[in-house]
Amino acid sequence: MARVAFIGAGNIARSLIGGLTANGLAAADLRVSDPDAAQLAQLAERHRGLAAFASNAAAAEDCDFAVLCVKPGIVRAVCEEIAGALAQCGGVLMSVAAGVPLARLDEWSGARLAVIRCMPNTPVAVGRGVIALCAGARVSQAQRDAAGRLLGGVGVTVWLDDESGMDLVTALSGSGPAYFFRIVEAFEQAAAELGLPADAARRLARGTFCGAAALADNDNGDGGGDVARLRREVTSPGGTTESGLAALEEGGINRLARAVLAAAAKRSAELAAATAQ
């Protein structure tokens, strides 16, 4: 099994640790570092056997992957801190920091490490994540395969040959769960305002959206994954669904989707530009 160090114990690190251990990776093969002692203690309590460190460099020693789960503004300092330990054991540097390109990661780690940039999302915690990856020039096929096996246990992995797509990936799958939660929240609230009991509105909205998502994801060879076809199947001419969809179209759903992705991708690009300075 791979030995994995998580540098930073924030939301995405906790989600990955939860998903990996649920998928069978032993907590003893994982380690985490963070300056927040209370956060480390909570993780160690939840995942017995997980090693917790105050020192990033100590966590990175003798590991196969060091996963940077820190804010973009401190990635440089952390890379410089752990590069020596990681180079000594031949480990792969894997960064989930939004907007930090491979060139900067390579430069800040002393141009001596295999570097992978990836963008997971929080559903990795329940094994239903989406993880986009882009490999640097020093990543071997064996290391790429190992990264795919590791993260494939917590979701769908998508490798990109062109790093320029990572800003849009960040906007779509990285930030996407928040868009989904906000939509469900809006429909829960609307149903309650229109007369349903709040608990019924909550259960119906969440069950409907999550069930529809599962159906869309159930590509069983008969076109089950074709969302346009699924939409048409539940839309009877002149019926209630058609009326509801008409309101969505009138509200400019396609335009809004493009605006959402463009805004988030623009912010990702801005973060990348800031790290280059």
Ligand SMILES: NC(=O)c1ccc[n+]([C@@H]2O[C@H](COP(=O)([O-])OP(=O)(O)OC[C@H]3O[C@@H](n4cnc5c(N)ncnc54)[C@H](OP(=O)(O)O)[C@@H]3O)[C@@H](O)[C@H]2O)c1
Given for the second form:
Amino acid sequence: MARVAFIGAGNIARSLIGGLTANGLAAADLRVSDPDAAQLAQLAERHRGLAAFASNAAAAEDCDFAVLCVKPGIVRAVCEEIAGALAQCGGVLMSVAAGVPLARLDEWSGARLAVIRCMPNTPVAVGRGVIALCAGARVSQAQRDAAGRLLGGVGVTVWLDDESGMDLVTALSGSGPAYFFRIVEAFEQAAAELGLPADAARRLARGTFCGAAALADNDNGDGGGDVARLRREVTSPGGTTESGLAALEEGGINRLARAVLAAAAKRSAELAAATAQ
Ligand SMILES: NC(=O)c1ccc[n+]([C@@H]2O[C@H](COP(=O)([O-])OP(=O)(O)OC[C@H]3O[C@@H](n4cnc5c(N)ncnc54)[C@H](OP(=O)(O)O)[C@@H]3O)[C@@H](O)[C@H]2O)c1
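Starting from the form predicted alone shown above, please give the structure in the form predicted in complex with the named molecule.
Everything in the complex follows now, all chains and molecules, and the chain you saw is the first one.
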């Protein structure tokens, strides 16, 4: 089993740790570092055997992967702190920080480590994430395979040869769960405003979207249902669904989707530009 150090114990680190342990990775193979002692204690309590460190460099000693789960603005400082320990043990530096390019990770870690940039999303916590990965030049096939095995346990992994796609990946799959939650919220709220009891609106909206997502995922057995066909199958001519969908089209659903992705990808590119300085 891979020994994995998480640097930063926030949302995405907790999601990854939860998913990996649920998938059978022993908590004893995991370490985590964070300046917040209470946060560390909570994680160590939840995952018995997980080692918690106040020092990032100590957490990164003797590991196979050090996963940077800190905000983009402090990635540089953290790379500099842990590079020596990683160089010594031959561990892979893996960063999930939005907008921080491989070239910067490589430079900040002294141009001597195998570096992987990856973009997971929070459904990794329940083994249903998607994780896009991009490997730096020093990453061996064996390290790539090991990273794929590790993260394949918490979701679907997609390797990108061209790092320039990462801004759009960040916009789509990194930020995507929040769009879904917002859409469900909007329907819950609308149903309540139009007259359903709030609790019924909440349970019906959530159940509908989650059930439809499961159907889309399982439709043809390989996790890739044809959503356009599924939509047509439930849309009778002249029926209620057709009327609802017409309102979605009038509201400009395709234009809105493009605007959402463009805005988030632009922000990812801005973060990349800011971290490049
Ligand atoms: N959340 C997501 O869905 C998601 C998805 C993909 C990628 N990401 C990326 O993951 C990274 C973390 O995001 P997040 O949402 O998990 O943020 P977060 O919840 O704020 O977690 C970041 C953690 O890093 C800690 N930290 C701060 N300074 C540190 C240091 N010097 N050394 C070690 N740890 C330090 C923070 O502690 P304090 O709170 O005490 O400062 C916090 O616990 C970001 O770069 C983001 O782009 C997030």
